[in-house]
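One chain comes next, on its own, written as structure tokens: the form predicted alone.
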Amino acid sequence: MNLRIVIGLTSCAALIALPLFFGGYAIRLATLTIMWVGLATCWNLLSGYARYIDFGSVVYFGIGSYIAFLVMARLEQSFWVALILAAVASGLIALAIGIPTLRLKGAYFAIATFAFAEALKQVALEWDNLTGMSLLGGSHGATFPINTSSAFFYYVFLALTAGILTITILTERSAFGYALKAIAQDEDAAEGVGVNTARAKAQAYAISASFLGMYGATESYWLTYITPSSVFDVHITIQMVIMTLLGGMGTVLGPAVGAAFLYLVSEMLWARFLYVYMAMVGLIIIGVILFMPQGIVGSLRGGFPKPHKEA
């Protein structure tokens, strides 16, 4: 049997069995690590492969959070109904927003997505005041039903992350994946040889948004309390970007490695160096970027850059 398959199956078995042997902080740490691996992988699907840098990805995380709140707290439906509706709503909104904005390129697309995320945060903050309806909770926040099972959320995040990783693996060598890579190389040339670039970009954007919506719904139910400022926080997007850059954009394992590395290192440093850990994390990020410009995975595959010798 192929060594990669053996390693993959062994890793999957270990992850599935983890809650049977550990609990408390260990499961929380594993759950958050898996969540960030999934979030970074979502961002990588469009931005990593097609090089359309999205600074508004958190908007779908926030949409999923509030869809889950409305379905579970207002309509009193189950989490599974909320999860499905969060995915559908996020995907449809992504198509509605993506079809026009994905015509923009470079900084214009990045700014447009960032502006949309900030605008929707303000809508969530002011909706109740403007409409006179007590619906979203405004700045006071929204409260979910309580579920105290740590293993439940661990397995939901594990399933979501397995799903987006599987999609990325299938994308890597599919016509869809080659279309995204062609867009990254030269979009005009790709269109010239018959690639439907608009459909490929919209498809990647919608898939990413659907999963981000499910992650938002799950994390919000886990935390039991949300505010617009927390679920539409731009720092969530920034962390996805940094994790993907650290691991290697446009690769299957890059975002996963970058997310696990950054989150676990941050937690370790936070526990030991409370007041200076952010500075230490920043230095580590700068070091990786300087010495591994293609990311951890990209550099390991292609070798570290060699210093130039003077003639």
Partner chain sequence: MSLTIQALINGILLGGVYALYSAGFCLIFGVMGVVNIAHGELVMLGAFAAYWLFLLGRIDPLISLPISFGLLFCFGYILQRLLINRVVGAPPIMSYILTFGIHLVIANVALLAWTADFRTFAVPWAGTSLTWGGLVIPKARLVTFVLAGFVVGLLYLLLSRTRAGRAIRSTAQDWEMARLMGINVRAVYALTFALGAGVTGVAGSMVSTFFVIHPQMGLQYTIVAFCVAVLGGMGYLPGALLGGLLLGVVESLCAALLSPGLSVAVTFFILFLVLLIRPRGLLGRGMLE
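Residue numbers count along the first chain shown, from 1. Take the two forms, find the largest set of C-alpha atoms that superpose within 1.5 Å, and that set is the rigid core. Bear in mind that the values here come from a model prediction, so they are computed numbers and not experimental data. First, how it differs from the form predicted in complex with the partner chain.
- Ala14 is not among the residues whose C-alpha shifts by 2 Å or more between these two forms once the rigid core is aligned; its shift stays under 2 Å.
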Given for the second form:
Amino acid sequence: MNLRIVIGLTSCAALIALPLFFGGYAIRLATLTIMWVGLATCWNLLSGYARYIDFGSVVYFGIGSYIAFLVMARLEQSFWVALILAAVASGLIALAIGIPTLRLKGAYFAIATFAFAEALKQVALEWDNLTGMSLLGGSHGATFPINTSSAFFYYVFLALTAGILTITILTERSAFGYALKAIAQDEDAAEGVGVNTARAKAQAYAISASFLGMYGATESYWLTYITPSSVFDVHITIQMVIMTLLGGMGTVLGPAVGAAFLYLVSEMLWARFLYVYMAMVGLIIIGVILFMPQGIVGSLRGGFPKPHKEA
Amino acid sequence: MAPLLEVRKVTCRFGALEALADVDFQLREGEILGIIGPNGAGKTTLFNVITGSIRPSAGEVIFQGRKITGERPYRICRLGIARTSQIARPFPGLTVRENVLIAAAYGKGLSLDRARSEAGEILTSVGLGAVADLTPTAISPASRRRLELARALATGPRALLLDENMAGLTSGEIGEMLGLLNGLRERGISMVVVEHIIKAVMGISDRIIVLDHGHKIAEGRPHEVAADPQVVVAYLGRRYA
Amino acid sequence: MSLTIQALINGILLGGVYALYSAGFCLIFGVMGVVNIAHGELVMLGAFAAYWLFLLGRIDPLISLPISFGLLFCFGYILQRLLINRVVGAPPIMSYILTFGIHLVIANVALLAWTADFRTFAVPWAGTSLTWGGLVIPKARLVTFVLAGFVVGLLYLLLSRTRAGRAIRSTAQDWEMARLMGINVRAVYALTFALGAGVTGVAGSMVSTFFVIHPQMGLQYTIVAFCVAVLGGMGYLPGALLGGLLLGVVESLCAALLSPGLSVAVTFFILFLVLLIRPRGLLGRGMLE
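Please supply the coordinates for the form predicted in complex with the partner chain, as a counterpart to the form predicted alone shown previously.
What follows is the whole complex; the chain from before opens it.
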């Protein structure tokens, strides 16, 4: 049996057993770390492999949150129903939005996704005023039924993150993964050797959106109280981008390493020195871009090089 | 017999510029058709129209009896038309083998394992077996041209469009490339060859068409075309007159 | 009816503000292809320059405009030479992530230095308005509006009529060619970025006379500059005027006639649609990557 499998199985067992030995703050820290690892991994699937930089990923986190709220608080269904509906709704919306938007390249795609996320945040804020319903709660926020088991959320996040990591590993080993990498490097050439580029991009976008929807649903249920500004917060997207970049775009482990590193550093620093911390993050980003543009994992491994400039 | 590929009255305008004007031609099964013409004659545009990356302003392209104008490029590739580009454009971050593998997996619809072994065979057949696990940036320009050809072949084409595949090669390398192309013809692949190296294209083509400023000004067997006074003036003049 | 007319006037004036601080963004993108996410920080620095000059030196912001231009010009020049030059020509993501890092550093260093307090300062003339038949035109915004037209016009003339402008334009079209023709591309980029930063500093100074300023104000300005640039056509300088005016009018009318919160949503939906339908901007003069 090779070493990687042994390490993998051991760490899985350790992660599963963790709540049996620790509680309170340690579990909270572990849960959030696992969530951020998952979010960054979601972002990496399209943006890391195919290099379509999505600046609006948080929109699916927010959609998932509000779907969960509607299902659980308004329709009084179970969390599991909410989780499935959040995944389905996010995935379908991602297909509808992604198919036209993914025709845009570079900064245009980034700006369009950003614009869509901001627009939807405002719609969520204004929905009740506008329609005269009291459905989403607007800026007053929305409250979930309470679940006090911290182990419950730990396991849900663990399962989600295991899921998206598995999908990434399978992608890396499949023709689909090659298609995404080819799109990153030369989209026209990829199309020219038979890759249905529009479909590959939309698939990656929709898969990552469904997971983001589930993360949103789960985190909101955990926090029990959400507002449009909290679940559609552009800083959530920015964190995913930076974590992935820091760890290495288009690698399986990069986003996980970047997310765990940045989240733990921030946990140590930012409660006490928020501005110093943010300025430091800025310096780290500048340093990474200038000195190791392939990220931590990419630089260690030699990753795959930057796509060349289009001719 | 119906031609394999037929271009009917294709016109292509970019603003005021008419890159192609009413161009027709046919490619028969098993044939090598040469296209020559000065720079800016519209040769590359013609390839872009056939492979679907540019939509023509008018006219249509028929492949195996079916209209393919307006189809997306990947569909046209899967139907059996592959091309090489004037400037070799391998995926720089994938190995030589992976470059070919992706073409076999998507263009030909093979499973990943079969695509991998297919890629190995094709690379051996074009003489790149030894460098299969290097990245394209690590191999010579002549080898990159072969990689471009290998990648096109891996999609399993019936018709192969070669855009200046020999530019920049030494005469020895040109000889080897011509040998490769003759081998492909024997395997039943029809080809359209755009080339600046007149001697090479004259030698290998069954027929030649001449483009000038987007117009087809001559068509025929190589020696007939070479003797056409209009062609001599438009293109060969400087060299042959 | 007069409400609508007033909203229209407000929108046009707001549009002038938008155009003024977006012009530098358009210039930088047009020449270097760099989407500068730290753009709003340049606005913020310009605003604080005017603020401190007024507070410490009692210099009227209108008088201190050349000073903020000069300060930001130098700052932009150094920023470009030290950092941004290294990502010009690299994949676009590198430029926006690098400038995002710069955004974080500037905004948070400013927070450390100046605290998160919201600041305003009262320049006597800037608080007054012209009134005419019940319609109100705040003087400070009118000045900003005129300045927007002036700055865009001046930049346009500079690009089309001067030697430096020709160098900038030919570099924008094809930097490799420009280099072969003996143009010092790095110097051109540094000059462009410095110019863009300078006019953005001017915009910031004007903004400080009628908006609240604070170290974290930057991001929202960057976002508006994005919108303006997309509507007008990315990199097409006169488009900044059109994009700014359009955005200002739409926002102001939406806020007056529908609801203030919705005006932001409408803005972003328009932006999203324009990107999908006319990615080269409303006039179709912008560039594509």
